[in-house]
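Take a look at this single chain in structure tokens; it is the form predicted alone.
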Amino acid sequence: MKCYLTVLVLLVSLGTALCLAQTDQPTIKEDFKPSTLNQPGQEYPQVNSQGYARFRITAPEAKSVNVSLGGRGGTPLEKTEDGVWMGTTARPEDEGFHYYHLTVDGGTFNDPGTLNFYGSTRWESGIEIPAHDRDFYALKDVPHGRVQQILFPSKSTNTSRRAFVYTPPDYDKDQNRRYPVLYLQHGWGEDETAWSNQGHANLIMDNLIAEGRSQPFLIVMTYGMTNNVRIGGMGNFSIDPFETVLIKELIPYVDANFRTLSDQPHRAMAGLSMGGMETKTITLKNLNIFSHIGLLSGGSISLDDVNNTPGFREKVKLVFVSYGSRELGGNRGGVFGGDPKAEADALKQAGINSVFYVSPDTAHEFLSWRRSLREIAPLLFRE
């Protein structure tokens, strides 16, 4: 009898737990709308108000279709009777921009419903989960600057190289005015299109300038020559070829062809992820050229770095370091080194203009870096 009662209690407890688990499952709201990055006229992928993403792929002969977005295993789609594959992510995705691709019967393909963005060393599909604070990179009725492509000669690589230059809204109005310059680098697997396309750098700057929160300045974005290095092999990456292109070729070209303030106090460099690592290495070797340093999810600058770099305290006007909050949890503090907040605090205590910013509820992703640009831009080139 005691055994029977024990089993009965266990069964009741298990049933109660299962019921509670079922009631804990969130109800997915059926308010899905097409992603803002969809191809014209395409209904899918879609996103709902909770951040779930839904996909619809026409592949009647396929045996399996999986979307890389949505957790470690991605989002497997299920085939309907009419040969269309449908599926919804198992959980809400982080706000902001995400790369993804399709795996169809083992092959890698882009989603024909959405636009493509260069990342992971290939053109990937992109989806936008609307952020609650997206107003700062929204397209608004304010004066807009221009993003133009330039091709500059590079003797060191025996070719012409490409860069994109953002000029602020009033650049063409006053032909006598000169501007500071920020050299802004992408991450590994991306290229010089990333900050304009994925990052909305031009819209962020347009809005900040319109609000009077930032000085107008140029932004120069070029390829960091990183993509021949695979993940895990970064320790063997040589910065020298890119440093030559940047310092000896691109900067002189920009200063000769744009109305820049071509002195060290009016020149900054920043970058995300691998671009942050490039920024740290290049700026510390060239403090006669750069006065403002920004590392976005790309390491940090320690007091040892300062003490081992002659002239740092006198020449550097700003050290800005940022991360997404989810990059700093557990044992991941610093990502590319030590504790970035502790190192930023140590610099501040040593009298250096050091700013540390954490993007809430984001990881190693573009919303972290969009927010970081919003935060660093007003700090640059203050008189």
Second form
2 protein chains.
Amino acid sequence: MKCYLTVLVLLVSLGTALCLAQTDQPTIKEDFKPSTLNQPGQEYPQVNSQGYARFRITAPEAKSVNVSLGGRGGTPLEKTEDGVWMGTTARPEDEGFHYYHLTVDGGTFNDPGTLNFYGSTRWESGIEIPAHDRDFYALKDVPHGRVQQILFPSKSTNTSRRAFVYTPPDYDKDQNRRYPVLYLQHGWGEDETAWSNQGHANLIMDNLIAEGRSQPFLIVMTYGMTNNVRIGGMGNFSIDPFETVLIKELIPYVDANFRTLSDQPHRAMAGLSMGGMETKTITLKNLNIFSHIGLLSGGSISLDDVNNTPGFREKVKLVFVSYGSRELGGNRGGVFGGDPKAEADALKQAGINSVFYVSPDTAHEFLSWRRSLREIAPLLFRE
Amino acid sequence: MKCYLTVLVLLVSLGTALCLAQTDQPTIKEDFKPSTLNQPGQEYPQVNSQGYARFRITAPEAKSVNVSLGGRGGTPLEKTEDGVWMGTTARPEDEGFHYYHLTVDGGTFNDPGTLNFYGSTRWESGIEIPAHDRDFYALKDVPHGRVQQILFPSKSTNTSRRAFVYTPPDYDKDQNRRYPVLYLQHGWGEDETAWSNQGHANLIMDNLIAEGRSQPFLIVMTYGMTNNVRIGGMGNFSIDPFETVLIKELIPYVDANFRTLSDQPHRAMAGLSMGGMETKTITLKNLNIFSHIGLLSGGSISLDDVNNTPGFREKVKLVFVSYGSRELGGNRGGVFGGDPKAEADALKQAGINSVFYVSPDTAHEFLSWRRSLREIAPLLFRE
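Can you return the structure of this protein in the form predicted in complex with a further copy of the same chain rather than the form predicted alone?
Now the complete complex, all chains and molecules, led by this one.
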């Protein structure tokens, strides 16, 4: 009981401190600029150099407008004289991309100022807190690859399914050259648009290739929760329908329609969160198909996994595991499975090419995964 | 004065008739189904077999919720017992695609049930009233081309600019084959995503090619209001910046990076609305570059235009002009310039390959333009 009381006192103290900080706001710099993810011409939301976000919503007759960003409870906006609602997060947000939405009079809506991104099984508002290292995913004056939407036939699901294929800058220059392929999966509640839209996978690769830090390869991104889980919870999820689409339909289609190197040494799979768990399950069952494995905030591979998977040591050329630093603190609430660092070290000591990466000061969010792609890409398909 | 009075009486009579129809609603069939443009798993908005649209918005504390669709004043929703707002349009909507938005307590928001489409210089909600001829833009079990996002360097605007390129199904099968190119423009307030997203240009071409009705060609779609007009009105629009990007930067990039037939006989330009006006201006100035011209709800070409443009008769192989039938009625309020049918006939009589198409029962909306693409595609690049 005493323990609970202490916690309560601590929480109240913290609450007071935060309230004071919010009331005084002595530290908030008035250098707010429109978020880079705003719709054309939209001035709000804005972000300042410290990572505070400021919102402005027009809804003259509304009773309440709340923004889901800004910690538990979000950021309540206050009505100004002209019927416009405004508010600033009580704390700086982590660098990078964040999903959010509005609650207007009890209804869930998107911020009309921003572009939308598919997450949480719906198109949500997005905001970008400029990261100090954002240069690596910036649109630069370098040769650009393409992001191609393909519609591939899927007998197992009786439809044409969509995927996006990144082809590197020189893909169409030399018609005789063939390329390795990375199959790259989104997370739960996201879809095949995530890695290009909020992930900037194409720009990350364009920049790495321009700097000579990665060899060029294709990236294929498709929807990974094949049995229609995006419309509901995780309860009915099964890996089998997606594994069938990926192994029996998508990979053969890509190999038939793009100039790929279609052997196991030149095929990788990686994914974030749910997509990492899918990657682990599918690659360990199909080591004749994949040689490089990447799990981004989505579990890790233990020595037990290795020992229980015949051929692992011979066939797997890379195990890459990453997390955002905020996923690893304290009780590691964000980690799937065992201690990922310890497991990565154990693999390394067992002679497996195991790489563990931690994205500084980020959580279970896209800046962790943008950085993870930057880290894994140069490690793939090294001869 | 008498005339005005008659009109007034007529309007009042019509108003009464509509009100009665709305109140009684004897004819609304209860066979509503979710719109095909809903977000995954969303049940509303719905559409019935007559073209009525029904909306359902959760906003328990709101004072008013209005849908912009449904004629002047839109469709006011009514609050049901459980805090949910519902309403049905007072009349059937035209077949095809419509933009709309919500007004919730005086604020403009999108319907959280639908996908968003860029129009009116913002991402808007979209709804699809199933057209009786929707088969021609349906996703079918035929070979599919790709929609490729390219980022091309633009010195004149000092950035990399985005375009989408449709490549036909067999583009990568025969590496020696080269293809003609159609440059296809969106309308005012839209952008380079419109023709693929709400226009289904890729599916229309896939289906035409599968039926042997059109020869395969590339379609290139980029943003046409280059000097940043999308953030405001038309006041500061100038064709020059876009013409520079198109002629000096995009076309050379496409010809260098895709297997195109890069001569004048194999290059067409078409556009809808504002994009039609751009097409007319740019093609008439650049007849050494374009041989086929398409104006979709975006003006027409007169015999005066022909006579004032040296070389027109020799260089232009097709003038295609189209409108939705609802744009042509009465005072032709939706038509840009002179009588398009008369002008098309005059060109034909003068020996020019002039084709005039009217989309039945559609207005200045995307079903007119989907059909127009279906009509013009088979006429392009006939040897």
